[in-house]
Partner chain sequence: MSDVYLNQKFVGTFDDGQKLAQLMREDRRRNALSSNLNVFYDEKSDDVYVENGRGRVRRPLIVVREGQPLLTEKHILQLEKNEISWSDLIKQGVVEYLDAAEEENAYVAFFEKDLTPEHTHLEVTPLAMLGMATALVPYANYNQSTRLNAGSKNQKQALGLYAANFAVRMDMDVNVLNYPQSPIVQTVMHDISEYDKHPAGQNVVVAIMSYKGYNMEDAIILNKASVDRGLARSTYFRPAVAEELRYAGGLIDEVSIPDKDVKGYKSERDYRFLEEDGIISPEAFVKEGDVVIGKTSPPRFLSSLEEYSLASSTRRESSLAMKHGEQGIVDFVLITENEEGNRLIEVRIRDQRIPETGDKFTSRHGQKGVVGLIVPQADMPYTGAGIVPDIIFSPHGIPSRMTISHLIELLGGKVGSLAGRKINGTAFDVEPEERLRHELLSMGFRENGVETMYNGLTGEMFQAKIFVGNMYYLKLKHMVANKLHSRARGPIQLLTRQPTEGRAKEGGLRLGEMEKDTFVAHGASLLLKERFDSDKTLVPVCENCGIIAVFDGFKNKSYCPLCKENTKISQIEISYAFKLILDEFKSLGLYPKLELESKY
Amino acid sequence: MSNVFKDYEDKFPKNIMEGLKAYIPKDTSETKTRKILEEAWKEYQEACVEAGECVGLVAAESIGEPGTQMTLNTFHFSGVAEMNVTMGLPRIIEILDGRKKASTPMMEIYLKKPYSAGKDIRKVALSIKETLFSEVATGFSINIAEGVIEAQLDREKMKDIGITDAILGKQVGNHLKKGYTLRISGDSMILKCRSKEEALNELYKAKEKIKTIHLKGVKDISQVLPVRRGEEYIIITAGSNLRDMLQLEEVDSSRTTTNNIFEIAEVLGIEAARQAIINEVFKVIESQGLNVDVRHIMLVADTMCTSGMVKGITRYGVVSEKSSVLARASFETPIRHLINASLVGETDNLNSVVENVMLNQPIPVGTGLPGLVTTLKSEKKKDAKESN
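In the form predicted on its own, present the structure of this sequence as a single chain.
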């Protein structure tokens, strides 16, 4: 069988060849293997792009045309009021514009065994969810005369989440100024200002600050929802914090992901961000029942990530990096680009498509790509006569 593969090694790219070797069973006969490789070779040739093909234009049309049929909808998780996920055209725009903050950040957290089978799934979910002080307090009161802030505690909720008086005291103490003393008595937490001259607005600010103190869980994870997917349980979250999530022992770090592209780029690198762009765009298109070849999406993702950073398809992103002045001017704010180029004496070599279209010249794609590099016979004869 090794001889059969050798015959095709020069035809296929290395990664495709390795994939074929991995997927074709070792006990397959030489005749069958050759037939499989021949069919794969035919399919590979059909998938190849012709020299001079304007792939960017084809990709733009292939994504843009189905994009007009997309709905402007938001997917809502039933049973959890705060959990919405932006889908459809708004999500596509959000990704391709390269917006650093997702409108509805969320994570899909895969768990290790036995948690993935459902063991203590509620406990794990609650341990992940961020708990603020306001969630374990039933009410607040301020005594202006004594300079005291009193918070009523929900003991049952504290027990469910696993927050003790020691954890509460430590977290609140770390975030308060030195001018306060803290005491927990029964179902109350009392904060007393050492200086009786503390103004009312300062007491009010301290009360509001206490409400937002992080007590337990992963920061920025506001909601959690355990769901069954196939044979295992996963946790879907509202909010995203990939770096801290990957450090938890229960979490399967190889599969856990977020819909925040920039967070993926920061934690896992640009290659992971590129794949995330492809996955996210493809997921939205597929959920709408539309059909776009993944290679068009891959081209867009490559364009966004080619500089080593995620850049949106805007005048501040990939368009700003174009070497052609006319190509930059054709997108947005043309006067500004033309004036800036004039001030520095910038030259446009007219190497790309857009600028040649603007000047009514043949574009360097398709039949316009090759140039004739030879001297015609009639010109040779003419030159010979002139030299004589």
Contents of the next structure:
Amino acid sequence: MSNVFKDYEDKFPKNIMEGLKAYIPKDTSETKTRKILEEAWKEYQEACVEAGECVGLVAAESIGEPGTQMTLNTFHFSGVAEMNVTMGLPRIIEILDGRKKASTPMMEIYLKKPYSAGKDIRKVALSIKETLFSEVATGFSINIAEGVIEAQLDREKMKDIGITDAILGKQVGNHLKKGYTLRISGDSMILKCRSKEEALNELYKAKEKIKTIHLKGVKDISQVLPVRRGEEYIIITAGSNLRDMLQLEEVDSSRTTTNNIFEIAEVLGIEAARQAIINEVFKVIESQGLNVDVRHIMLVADTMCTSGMVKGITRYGVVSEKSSVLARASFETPIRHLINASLVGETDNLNSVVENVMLNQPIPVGTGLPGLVTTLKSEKKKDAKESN
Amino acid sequence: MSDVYLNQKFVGTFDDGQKLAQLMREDRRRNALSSNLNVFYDEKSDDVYVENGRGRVRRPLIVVREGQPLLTEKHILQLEKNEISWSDLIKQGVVEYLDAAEEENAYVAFFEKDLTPEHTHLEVTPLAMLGMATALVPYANYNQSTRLNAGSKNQKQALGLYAANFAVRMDMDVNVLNYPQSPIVQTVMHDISEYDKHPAGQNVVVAIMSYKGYNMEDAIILNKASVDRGLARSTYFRPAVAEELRYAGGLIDEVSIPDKDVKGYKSERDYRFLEEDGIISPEAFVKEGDVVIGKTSPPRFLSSLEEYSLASSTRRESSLAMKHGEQGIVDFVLITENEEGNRLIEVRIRDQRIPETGDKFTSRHGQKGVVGLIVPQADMPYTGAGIVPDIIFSPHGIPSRMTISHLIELLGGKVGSLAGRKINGTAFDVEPEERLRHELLSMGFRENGVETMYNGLTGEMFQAKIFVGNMYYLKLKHMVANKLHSRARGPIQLLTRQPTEGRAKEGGLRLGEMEKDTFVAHGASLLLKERFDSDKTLVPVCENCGIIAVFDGFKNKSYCPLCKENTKISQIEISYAFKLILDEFKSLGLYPKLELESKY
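Alongside the form predicted on its own that was just displayed, please also present the structure of the form predicted in complex with the partner chain.
Starting with the chain above, the whole complex follows.
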């Protein structure tokens, strides 16, 4: 029985093989199984792309044409005014260009058991949200004569978020420059400069720096929104920090994800990034009610990730990797590409489509691909002589 | 304390800005201040803005006091008797002009019956919110606004009697409708603009039905007999202009029949219509290539004159000929002088345009369409009374566009033509549809305008009753005769050796980047190559250095400019555009070396 499967193991891709194994009942006879597999193999070959099929261009057209129909480029979450997500064409462009910074980074945080059922969901969400010093301060004043910076604290807010004087003192203390002393008394935090000589300029800089001190939560997470999805609760955030998020004990690290592809590539590796590109692009296309086969997107994601890191479809990314000078030059900044190529004396072997269109020669796809292998008459004679 | 600004410049303060604005307005109505002055009180910032400069858009409104318009029956009687005029009403403060800013302080009633004590103004007529062309759309208030936009836009492109003196004018590219009519369904704007003096369409019988699919996608069907009777016939005028230019050295262009030894002489046939003075004779029927004004110019460079010293033969031919695809009859010849004192010859060519499939027509409701088929009268559907429609309009144009006015005009036009009177279709002030229906019924028709019709081809009665009536139809200036274009072979550009662009130059139809992609996607490699063969060339290439070689026509031999003789030179077939880009590489200082290898 397993022998029959073994024969086909190398032929089928792994997941199709597994599917077949699961589908065929265990008690099927060997000959019958063989017959089924033979049929499946025929079908599989039928479904394969023919040699010379122009898959890249078809993928480009298949994504590009629906792209012209896309509208509505942002999506808003109800309840949180500051949270919106770039969608539509701008988002697709952003992903395919391989921009390091997403315009609206966002995370979907799945939680472990008790929390996923909704236990302390608000508290968990709030603990994730980043709190900066400026959020708990109501005002600042600088006394130049004494070299003192005074910050009024919002006690109520501190209590809400759960920041004690100890945390405050520790976090601010960590970021302080030498020569400052810190004292918290009542509703104000007083920073004193030991050397009174400190210029106003310096004091001002110090004040601005204090404002951005991170007090609590996960860095870069500016907004949190607990949402019920199906049976469980998840947290959607504005801002993204995958690495730190996965460290948290409440977080289900196997499902938590971000829309920042570079972060995924860094934390989880290139294969995860490839899947993230596919998911993100497909999400946009689906949300627009358009219908594009995933395999087109998979092809694009593959080309972006084959080098081992995420590269955009730009003149600095994927296009710069083309082997043909003329193909590169025909994309963007032709003169730069030509001059750089001439500096190293590059040769263009005219192996791809663009170059051959330029030269008005048959392009090596479809009917232009197969060639006739034959020996010319003159060469035949030569061969004959040599063999003699 | 409010700040007061005059023409955006601060001039002072006033205790109560609201009061100041009020006082100034009263003064204006009493004629103590210029009627050209507008005051705006901004409640938010407590500022008063006074404007009397130019460039503001203003519109007239009737002043209302305590819920009563100041314009009374007495005024109207006086106006009718011509005792007072519009400007008197302004002087009396009955009507005033508001600009965009002052409108913000006004509360304007649309109709007199809507007036409350809070209102400050009354609209002169609701029609005032529409522009000139939009007000020409009958039953406009029954429509979606986008259709009004389309309707008024279309009217501007309609052919008509654009100027009464067109016969003595030399306009560029104009059309005149041969038998224009005054519309049966009119608005007051037709009276105001004296539309009867420059009508732009014709009243036709329209049936709303389909005809064998030839009127799908907004197309319309024309009745051949109607066309033969002169429906939508128009004349196209286009002048050919030539000037006797003066050149340095006292040389001058000369209008005459060119001598046979002139450089660039066409053929004797091309000059056959010219009279002795080199200008074509009126009423000559000219076609493409025929010379309209014969002209020769002095040689371009004086040096070439000395070289060959054959002074007479070096003049250049620079005649004005009919362009590709053009034809017509010479209508009028004008000989005059221009500002520089050069002799100027203008020849107006006229061409009769009989409606044909592809010409564009429209009703006044943004329901434009192209003629899909011209049907012999015998094959057209007819009503029980024997009425044959001039135009068949597709019913599919109605639901999505919701042009109710189109349907009402059809009904109104039917009543108007049967009763022999004009129907008022002014927006917001129409003759009620109810009454039109009654009148139609009283004349022995179905009150909803439908009629039993018969298939013209088979004589069978149509199951459905067909909505027929009269409408005002416009012929638009886009005619196929000016647009039809195709090319198999033809002129190419000098630089790129690719086909020229555009209809006027008998150009090719570009197979662009995205179209190319479709060929690639289908894997039609060799078909794609063939499409792009338009500029293919054989280029000699030196196999030693890979540079394009030079062909010496005298020796009938190619040689390499770098390696000189004795190198192997092979012909390669590439697009001329690629040869050009290789040249550009060289101009960049790059060395584009071609490495040749055998194709097989």
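Worth saying up front: this structure is predicted, and the values here are computed from it rather than measured. Residue numbers count along the first chain shown, from 1. Here the rigid core means the biggest group of C-alpha atoms that line up within 1.5 Å when the two forms are laid on top of each other.
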If you fit the C-alpha atoms of each rigid part, what angle in whole degrees does the small part swing through between these two forms?
37
After superposing on the rigid core, what is the C-alpha displacement of residue 33 between these two forms, in Å?
8.2
After superposing on the rigid core, how much does the Cα of residue 46 shift between these two forms, in Å?
4.9
